[in-house]
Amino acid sequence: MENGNSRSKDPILIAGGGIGGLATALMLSRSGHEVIVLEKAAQFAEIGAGLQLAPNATRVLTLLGVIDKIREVGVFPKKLRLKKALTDENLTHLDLGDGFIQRYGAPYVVMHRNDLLRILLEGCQEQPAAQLLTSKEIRTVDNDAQGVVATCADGTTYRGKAFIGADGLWSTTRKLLSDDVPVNSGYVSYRGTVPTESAASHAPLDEVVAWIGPGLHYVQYPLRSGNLYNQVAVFKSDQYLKGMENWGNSEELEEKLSVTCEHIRKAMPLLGRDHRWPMYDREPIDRWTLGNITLLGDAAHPMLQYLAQGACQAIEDAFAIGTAFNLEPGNVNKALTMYEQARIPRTARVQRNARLWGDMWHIDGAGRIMRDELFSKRDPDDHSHIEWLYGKRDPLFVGD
């Protein structure tokens, strides 16, 4: 194939206008690359509520020039705290104050997913090199001698020098590289927000708190400068294990969390019930790129939520692929190889550790007793378990 040195002025096509896709579009367009974002929905929007951004992501967002807008709507918690879901006892915490920020070079932020998407969208709209299109569902994408050609469901076609599939967990682009399918963890999530003044039971408004217990957990933290309160309940569904069709329903939610502490039970009535999110990930794969087509974000490395790194890793991807194109502006194959080799080892480690962390949160029996003792004896200044994840890295975020 003769597309190793595709014409530098041809656009880079991005399938998917979520957080990863728009962060990538902003990174590339700010560097002068022509970008076309093809979003299948009728508008740019995020499903869900709260989002946690660790310093490995906020460092990138600072470099992208959007951190000031994030400060206007985000919340900068002082602590991450773990508690026992059954008794409300403290287990351990991580201080997110000045020492944390100095150590990692950026803050920890919690915010509404739609707020971040809006900020990234506005950033892209300010870039003349970025074209943002909606109602563009990708049907096919092919390499050819000049680069790539993408065809949409409405019959339109787009030519570019590269194609980035940022099309999520159920990625169409990924099918070009792997026949794998998402892995259902058997856990289901319910989440939503309420006005803070309406929250019947909430944790301190300067903390992110997770209550962990056997086969379940509950999370609370503030959003939108403290005006909204985010709640998430997660549990392992016995109905799923039995093969029931309507598994993980609101009745099972009530049953599973009925054993939790008073704080959670008082908060539960205001938890959103109109939508449930089964929790999926995939096994890591060792190749994301085919010719001038590559993957990014959940299309490349979908992960369980326990490390709060799904969006963070997509933002890292955006910076890495933008850096690769800046280093190799005339050679798409080299840029994508550089990006893939840098990102696959790190994201695979995050995927596997997210599963491990979930197992640790939800363990019962003797394992739970050992975990609680270990956490309760942890020095709050011990960063050994997160330094690899949050710590400063080179521009391509090369994995360990």
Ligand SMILES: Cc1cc2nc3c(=O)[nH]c(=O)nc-3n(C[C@H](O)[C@H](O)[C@H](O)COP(=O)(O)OP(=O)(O)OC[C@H]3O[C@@H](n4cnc5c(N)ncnc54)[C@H](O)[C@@H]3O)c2cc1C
Contents of the next structure:
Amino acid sequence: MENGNSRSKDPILIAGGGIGGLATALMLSRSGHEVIVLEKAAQFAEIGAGLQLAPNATRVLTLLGVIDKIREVGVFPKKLRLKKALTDENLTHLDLGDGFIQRYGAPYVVMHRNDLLRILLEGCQEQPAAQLLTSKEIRTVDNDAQGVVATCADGTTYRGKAFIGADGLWSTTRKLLSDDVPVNSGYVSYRGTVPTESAASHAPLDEVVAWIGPGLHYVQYPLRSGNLYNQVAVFKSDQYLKGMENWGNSEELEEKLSVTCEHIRKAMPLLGRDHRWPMYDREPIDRWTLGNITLLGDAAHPMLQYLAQGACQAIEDAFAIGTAFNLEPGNVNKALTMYEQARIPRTARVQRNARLWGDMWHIDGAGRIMRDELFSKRDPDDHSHIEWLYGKRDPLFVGD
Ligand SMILES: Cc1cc2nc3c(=O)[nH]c(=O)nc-3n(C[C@H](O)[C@H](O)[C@H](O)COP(=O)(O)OP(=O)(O)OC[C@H]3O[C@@H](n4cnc5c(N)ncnc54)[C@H](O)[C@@H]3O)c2cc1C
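Alongside the form predicted alone that was just displayed, please also present the structure of the form predicted together with the ligand.
Every component of the complex follows; first up is the chain already shown.
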């Protein structure tokens, strides 16, 4: 058995180099903890689409020292707007300008996923305590008397004092803690970017707009200093309900969105169709930690994307686990227990609210009429529904 880890001081092993894994590696290595990231893919990469980052995440990214690089490529929208998908009428909006930034201590940012991943990767590469390895698929991980030992598909083994499974929705690590499986919502998403000048119909370039309607929604916002335009379409698949194999295909996409307003129908021809994303989440679980092994990001709390919080919560996790290791440098299990106890209630609340928010967006009938009435009358300065999510918290993000 080849020993892939030649360091004498046992590091913290991180499975997965997505946004969660790399943010964690950056947080820990900046504090002087030795880390090894073991990523399954041949390179660190994200899918070619946009990402919304709310101030609960951008506050952390500021503390991690990467906000200036984010400023170079991100877009700072002035408004988050909800419209009716069938008629293009305004429902409500949230001002994201100076008042919002002052209130939450950080901006709302939209950016290309690959840009964020690159920035986190570069941040890690500047840290001597971080080792970043690709083509390392974790197959097994176990606790033993010295800490943890992980084995990769290529036969290499790595020893560490702790193991953080940041290996996403289909996590291998999670199987140690739960026999649950991802829950298929029956919704599917198509997304992608186009050069802004070629976008046939786009919203104002300083806005994030979501058009919501019965069983569907459409989102648009700019990326890369306004040069790229991001589009996302989501719909509930009847083909899925009928048990069809190739459910949620592009023909069904066309058919489902054919009822939407002219703005969306004009924008649709340039929507990315190379790949379809069936939308999954999982039920919250009440334990993430087994000995010196724990979970983080989508591996711990995968959620539907309707609150745009999956990556934001992974970034919060990164800060919380780093804080826990700093508070308990000599006791890994205590640090992981502190992390888990702080994070599970909050992330479970976000998971549950993401489902509810989706139900609210996609409702029809009397519910739709009532929602529209409520949203139209909402004061744009009313922050009561987001304070719990975006508001400033302690470094472990304790509570829900
Ligand atoms: C349509 C859509 C829109 C979204 N929009 C937003 C948004 O606007 N804002 C937001 O905050 N969130 C959003 N999300 C959620 C967000 O994308 C995820 O929550 C986030 O990317 C999770 O990051 P992660 O690092 O935990 O997992 P992942 O990004 O899945 O990374 C896991 C990594 O682990 C690697 N891996 C897997 N198995 C192994 C193994 N056995 N060994 C080693 N490596 C392994 C994978 O290759 C991957 O690199 C959206 C999600 C979807 C589907």
